[in-house]
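Listed next as structure tokens is one chain, alone, in the form predicted on its own.
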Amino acid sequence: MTPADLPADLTTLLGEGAHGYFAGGAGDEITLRDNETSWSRYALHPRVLVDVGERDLSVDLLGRRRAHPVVVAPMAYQKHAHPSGELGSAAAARATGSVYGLSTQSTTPPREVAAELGDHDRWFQLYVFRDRQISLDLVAEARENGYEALVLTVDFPVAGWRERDKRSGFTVEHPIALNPDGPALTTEELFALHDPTLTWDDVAQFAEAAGMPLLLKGILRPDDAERAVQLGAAGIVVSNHGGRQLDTALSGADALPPVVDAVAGRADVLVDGGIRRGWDVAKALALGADAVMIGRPVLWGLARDGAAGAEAVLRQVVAELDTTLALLGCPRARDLDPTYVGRAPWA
């Protein structure tokens, strides 16, 4: 299921508020658009006459072999996309062997998502709120329900300037983990709960509370990546929050190589933002990423057809990656390196 297969008017399907929340970005949405186009600034450099009769898409991530490098990105408020919400996208992740990331802003309790996933790989994404105990309680719930890693989002001291949400007044109508029994809240009310005082000094507290590998999500600078590694982070997620925070910020594709150089193999590096096709995944791995996170395409599949729609999107991206490996003359995904990619002459 490619974007062309989706309904022409997602606003009609989701409603103006929910569609604007999921599809929109910060400011003039320059970074939102550049996230996708940035991958096209790289051209693939295939080798020929290589035996690609068998391909291996597996990668090593957080010390374990994974079936392929696609991780379902944590995404908020999924019941606004489809009644199955996070249970639908989790079922799709399980069916396709994709690591599943659950958002702090889930409209399904973490324990219910864990039950849907069974023994399947799952990570928990954490926002830090002004009431730190709420965040610590969420970490404890994740640990008790078998989440394997904690993904601490570090690029959200305050919400970005999101004009679509301001126009629509989008309100979260479903209970979420931090407000399970409270009234419906606008996104601005929810965003006001985030703690703008979070610093590097606080990271160790959450790492200790987690009792599981810690990844820092939202890093674009190599010096920040270096500091994260020094603090013991097991992984870095190169991300500009899907273009939703700071407009005209660097794309994940362009930020990735310097971060990979700074990390120098001491932690895993993932990247998100604008990855839409299997060849984008291949480019990310060739530029040094260990895995990628994919968000909106999975959500659009969920919106169209629940778990089956999200699964179709994931299966297609993985199948495209398989074909790309064959045509690149690189039968193993984890063998992709910078020799397979370069700046495109048309960029």
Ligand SMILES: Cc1cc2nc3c(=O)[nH]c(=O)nc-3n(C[C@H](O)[C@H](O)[C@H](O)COP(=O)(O)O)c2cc1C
Second form
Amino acid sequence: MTPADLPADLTTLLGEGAHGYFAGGAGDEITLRDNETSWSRYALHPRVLVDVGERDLSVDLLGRRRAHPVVVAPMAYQKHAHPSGELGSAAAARATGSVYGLSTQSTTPPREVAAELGDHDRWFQLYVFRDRQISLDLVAEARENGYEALVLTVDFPVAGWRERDKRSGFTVEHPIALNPDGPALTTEELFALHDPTLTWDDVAQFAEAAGMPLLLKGILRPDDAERAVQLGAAGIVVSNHGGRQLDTALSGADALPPVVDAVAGRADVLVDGGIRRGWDVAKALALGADAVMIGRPVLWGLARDGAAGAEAVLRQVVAELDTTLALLGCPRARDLDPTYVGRAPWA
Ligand SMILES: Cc1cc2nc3c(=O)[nH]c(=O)nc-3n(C[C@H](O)[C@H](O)[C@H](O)COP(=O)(O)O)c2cc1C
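Follow the form predicted on its own with the form predicted together with the named molecule, if you could.
Next comes the full complex, and the chain you just saw is listed first.
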């Protein structure tokens, strides 16, 4: 199994609506496709004759040492991928030592996911809705249940133009915090509940309400990264939301280096979008990221085989990173630097 092969028969497994929602992107899906190819526009520059007998994949994130740099990206409606839903992907995160990101639009309440995770690292992703009390209540629930950080997603004032969902009319049939008692709503109806008036001033308020470190997810410009740091963000997730929001937006891979320069070590920088292989993770770290988020491959593993499938996907990416560190002549993930990567001659 390779993560890249996984989607093959998932349309049959999930049905067209859920598959389109999970796999799809915005518009002509140019950004969706570019997210994956953007990592292959970088070439690795391996160093030889280095003792790589022992490798150390660990990284520091939010001031704590983590086993490796792979974080499970927050993703909505996971019970539509597998009946175990978020409990399945959380179990996979725990089993592989991956920090777990729980979506606001989770089909499992934050406290239940926390119970599954025990004392394992978890972050809570927040959307701000027109009814702000819903968001504030979720922050309180996250804080009470041991979520370590708040990941405020800032690239979703409105939903992207998602034609697969428009065509299929996919509806979310499981209870979620936004819509606890049903009825089933289309994703478009649910997305209309997001607050399009959110600004930097509100972010400051949520940062205060959070009482935990804040990461801003969905930043692609160095000037926005600077503003986030000024506001006291502990981290930035360089992301185009998996190509689901603004089609033809640049990839995380391309946006990352200027953001790393702007942040200049004052906050942690994560990146996501199209990261499928351990060597993609190594490139992200070499370009200055402290960690990465991985989205869809975890869902494909979950859809195929529940927690065990998601775990297999995460294990493989981490094992590929280990092999990559050995072959790059860089036994410690924390030592990856820009000398290990360059623009690919074929790009
Ligand atoms: C099905 C799906 C649902 C998502 N839901 C959320 C969400 O609720 N909140 C959020 O911040 N990001 C969400 N994302 C974006 C992911 O957190 C992440 O940025 C993206 O999936 C990374 O790209 P990748 O899937 O190519 O790895 C979602 C992505 C997918 C594929």
